[in-house]
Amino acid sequence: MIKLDNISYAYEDKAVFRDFSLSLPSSGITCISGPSGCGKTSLLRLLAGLARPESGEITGLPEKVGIMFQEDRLLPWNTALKNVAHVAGSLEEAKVWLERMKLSGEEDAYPRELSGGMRRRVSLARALAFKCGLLLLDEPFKGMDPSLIREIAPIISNHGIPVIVVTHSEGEAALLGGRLLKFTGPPMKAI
């Protein structure tokens, strides 16, 4: 179980969390939903160790945590295949992940040559290829067609490690299955 106990955290003098506590399962899918600016991305940043709480503690995190940001953050000088291979361990494994994301034939394309939805799928392939004990996905389906989302959601659901997904869509959360947590804020609080 991953636990946040009485976390307080501010971003540019704005309280994002104030004595916030939450327990997250150490398996399966947990979807986090809420309005823009309520603290969802800040929650992922705290869980990834990219930000530190001002008070309180986070326990139960695995040694390696993977994260997919809202922005694609692809290396522009590398092809889709090489972007994924950076974490996949081999070009062959990277190719398999691109195939799973319905990107066969795009292995040699550079990020600037791909549509927004295609770049998003390369980013998702890279996140899923990373060997970690917890995966954090911030709006992984942004810019994707509904039919693609229906094909890709089961790949995330069956990934075999705990996955926390930020989404604005209850439909996406339903496709992924698992637990849906709704929040409001700031400061963030459960609805």
Second form
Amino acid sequence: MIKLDNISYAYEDKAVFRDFSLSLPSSGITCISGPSGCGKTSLLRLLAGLARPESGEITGLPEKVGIMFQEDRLLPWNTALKNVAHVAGSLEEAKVWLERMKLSGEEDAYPRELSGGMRRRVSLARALAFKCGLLLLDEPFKGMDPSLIREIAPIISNHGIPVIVVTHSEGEAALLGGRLLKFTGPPMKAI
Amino acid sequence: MMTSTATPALKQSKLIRTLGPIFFWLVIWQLAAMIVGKELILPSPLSTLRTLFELAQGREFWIAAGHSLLRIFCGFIAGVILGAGLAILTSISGTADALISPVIRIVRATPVASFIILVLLWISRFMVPAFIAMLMVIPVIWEALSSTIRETDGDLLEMARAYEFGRLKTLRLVYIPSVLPSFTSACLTAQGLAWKSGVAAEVLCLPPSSVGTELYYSKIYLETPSLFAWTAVVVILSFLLEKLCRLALRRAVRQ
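Switch from the form predicted on its own to the form predicted in complex with the partner chain and print that structure.
Complete assembly follows, chain above in first position.
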């Protein structure tokens, strides 16, 4: 179990967590849902180690945690293939991940040449290619059409490592399967 | 069919766009020279070209041009390396920034002539032009690089941290591509400055076999066509260095 014990954390002087405690399963898919600004992204940032709680502790995290950000954060000067390869370690593996994301033929395209949904899939391919013990995905299907989401969701579900997904859509959570946790806030509270 | 006719037309229009303004200003220069009517005050383009041609036939001309090019190029490269190094240092260390930034700002604001005279007291006159060129290049490169390093996209840096890129990989994949456009334009500005300050240093220090020394003697002996011809040499060499600079940077961008 990944445990957050009495976490307090503020972002831009706004209390996002106040003595917040939560247990997350360390296997399978966990979907996190809640209104905008309730603290879902901050929760992922704390789990990824990109932010530190002011008090409280997080235990049970694996050594390596991967994260797909809310923004695509692709290197604009590199092609889709290279963006994934920098993380995957080889061009061959990166190509396989792009194929899985239905991006065959777009390997040599630069992020500016891709649509929003395509960039999102490159970003997702990069996150899935990262070898880690826990994967955090912040709105992975943003900008994708429903038929594509139906094709890609099983790839995430069958990834083989614990995945925590932030989503606004209960439909997406249902497609991914696993547990759905609903929150409100800030400060973040479980519903 | 369309392409085969469009390409020569495009080439022709590019040629006109490049040569047209040059021709226009040569005509204006010629007219002005004809109105003034005194070679001593304003030699004509033809007389300048003739003098340049005569100078180019002597071995000394090539030695002087080569020496100046070498000195200024060395000063420029040293300035780029030092400016970039200082920009990295001031970006990662607040103490270094507090210490170095005011010095660079003073260097930028100080008249180049003051530095030339001062440096002439410290080092050999052979070295002064290269040193002055370096001194003028450092602030330009430092300013452009340190501000772009600070403005590097924080989201990309965080992504690099999340995917464990490490320092070298982050430098190669995030920092260098981010700063390359401003570094390129800073290099082009700096190389022009290197020429201006380097030749000014040569005029004041008179190292043997240099463009600046020849410019000085042209002034002393009132050989205005020669003065114009040597100035043309500086302009041509500056253009050549700029082309070389653009080529090297374009290759770096491609890589």
